[in-house]
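To begin, one chain is listed below as structure tokens, in the form predicted on its own.
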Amino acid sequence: MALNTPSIKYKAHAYKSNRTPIQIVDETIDLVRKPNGEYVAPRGRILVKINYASLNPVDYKVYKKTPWISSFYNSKKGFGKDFSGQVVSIGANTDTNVKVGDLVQGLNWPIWGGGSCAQYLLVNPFWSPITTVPTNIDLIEAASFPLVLGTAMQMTRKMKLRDSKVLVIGAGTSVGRYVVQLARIGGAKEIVTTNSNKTSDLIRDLGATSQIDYHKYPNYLTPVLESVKSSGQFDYILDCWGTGDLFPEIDHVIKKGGIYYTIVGDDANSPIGAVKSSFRVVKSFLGLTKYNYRLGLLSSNFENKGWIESARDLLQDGKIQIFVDSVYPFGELREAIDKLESGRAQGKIVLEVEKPSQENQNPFE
């Protein structure tokens, strides 16, 4: 894909701070001229023409917490991280396995870097995992999984799942659905989940052996203790929702040396919950708890970004099911965010930047 222009001009969704709206702006990517007169992506970068970008709750939370003073650092902060599209150009000395023309999916870092809700994206593979799209999924599905499946893989990576007893809190969430599937693939003997009755059939099909309806039990402690009485303590607790319900009896709930991994903490909307979660991290680090407590979202350097190839292989082998709720046109990001924030989505919300051509030929032709 020879480029014959010194720069790429494109449209992107961006914002200055939480005091300003997210809006479509004009952006430019400057290219590097080769001796033969052609132009390529800057050194160490991959230029991707975006077809689809998916939205995550954390994307909007980052926007809402972005202070006005940050606009002096960057007045056009991109929105969104997950993407799928086609590689247009690769700069010199770029450490990557993808090639020009490949259909790819990935997750763009850092937080205030370029957003995936844009016509083009300049990816730095040192920070941002990127790999080719499995042949058995489309580009909409390819854009929907990187952050959530990557998070689920990071949560379970240190766990010896075979013949274990696992509790998945928030199994109906995007991350939770993948955690349940990974626990099943890993050979967990018992997978107890918390979810609504509306998703019970789906969660059972994904691998749950028993379920707790959170509408029936607003506090999880009683049914969890009943499960412990019935079949023993849990080896692993994976919290994809955010709750402190179990901690009054946590030593009775989880085995010694077990792992409690949360991506939210006690309560994402409560400063007190954040303090409690941070305190538990410190206590666990100092060895003052019988179990290991972990708190955190997906790391930008998780397993040196090799997880995305593992995720691709799981998808290629048909072992993981992907969930997409709806697809919105490029100009309807506000409507897409409203659906995301409504809590009614049954899968990922995806923004269609541009439909892929049937042949996936040179996007500049």
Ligand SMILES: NC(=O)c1ccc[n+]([C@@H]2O[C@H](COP(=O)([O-])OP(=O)(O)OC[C@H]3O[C@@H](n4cnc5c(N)ncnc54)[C@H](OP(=O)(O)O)[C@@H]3O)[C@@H](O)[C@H]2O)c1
Given for the second form:
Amino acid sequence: MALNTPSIKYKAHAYKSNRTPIQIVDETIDLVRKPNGEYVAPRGRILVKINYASLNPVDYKVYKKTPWISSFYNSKKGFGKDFSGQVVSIGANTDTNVKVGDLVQGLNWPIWGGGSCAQYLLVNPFWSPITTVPTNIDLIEAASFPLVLGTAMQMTRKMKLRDSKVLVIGAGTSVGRYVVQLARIGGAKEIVTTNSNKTSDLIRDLGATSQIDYHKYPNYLTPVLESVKSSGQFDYILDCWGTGDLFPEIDHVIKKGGIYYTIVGDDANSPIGAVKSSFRVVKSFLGLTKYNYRLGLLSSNFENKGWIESARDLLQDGKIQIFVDSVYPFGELREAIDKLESGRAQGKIVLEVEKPSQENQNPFE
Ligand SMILES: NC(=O)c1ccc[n+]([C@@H]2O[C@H](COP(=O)([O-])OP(=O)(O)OC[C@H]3O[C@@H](n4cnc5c(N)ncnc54)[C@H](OP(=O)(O)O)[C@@H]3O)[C@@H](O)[C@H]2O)c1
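Could you present the same protein in the form predicted together with this ligand, rather than the form predicted on its own shown above?
To see the whole picture, the full complex is given below, headed by that same chain.
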């Protein structure tokens, strides 16, 4: 797949700061000329032609928090992290297992690196996990899992799940659906979840042994204490939505030495919630809580990025089910974000950058 132009020109969704809209802009990637006259991706980089990008709440949160002053440093910040597509070129000295022509999915990092809602992406595999697509899923599903399944794997990886009692808060979220499945695969004895009535059958099929409808119980504490009364305290609490409901009675709810792992904190939308959870992190670190409290952000590099290979294997073996809510055309990012922000998506929202076809499996041939 030889490239014979010195640069790639393409369209991308980008923004300057939270004061400007996310717009489609023209972008350019400069290539490196080889002695034989062909062009390749820059050193240490993988050039991917994107087919699909999936949206995560963090993409929009980052945009909303990007100050205007950062426009001086970078006036075209890309939007989106998760992607699927095809490897077009690999630069010299690139440490990767993927090859030119491979169909791949990955998570582009760092946070203000290029966005995946673009026709091309220059991936730095030092920061960005990338691997080949399992043969039993399509490219839409491939784009949908990296950040959320990676987060669920990071949350559960140090937990001894066999025969444990687990509470998954926000089991209907994309992360929560994977957490429930990983708890089931890990051999948890009891998996209690909070989710709406509408997802009840689905969450049960994924592994929940009992459920709390958050519409019926806007505060989870009472039903959680009932569960403790009937079958004992929890070994692990995995919060995928963000709540402080349990803390007034937390010592009754979780076992001594148990883990409370949240990826949001007490409240995603409140600075007071953020202060409370940060305070709890410090208390737990100093050994002043009887349980371990963790406020985790996905680290793209955990297990030296090997997690994406493990995720790939779980999917290839058919052990994990993927959920895609909807697919939006490239020009309808705003509508896709509105659906994401509604909090009602049933799985991932995916942006179709270019439908894969027989011809564009090898875009430069
Ligand atoms: N720290 C990190 O590294 C990290 C990584 C990924 C995500 N996150 C954060 O985790 C959260 C979830 O992200 P996501 O992409 O998984 O979400 P998502 O898929 O967009 O979540 C949508 C689902 O949330 C559920 N939901 C709505 N209101 C709820 C409530 N009051 N209580 C419990 N569940 C409710 C609904 O499920 P039902 O159908 O059951 O109503 C809905 O289907 C976000 O705040 C995100 O920013 C953090």
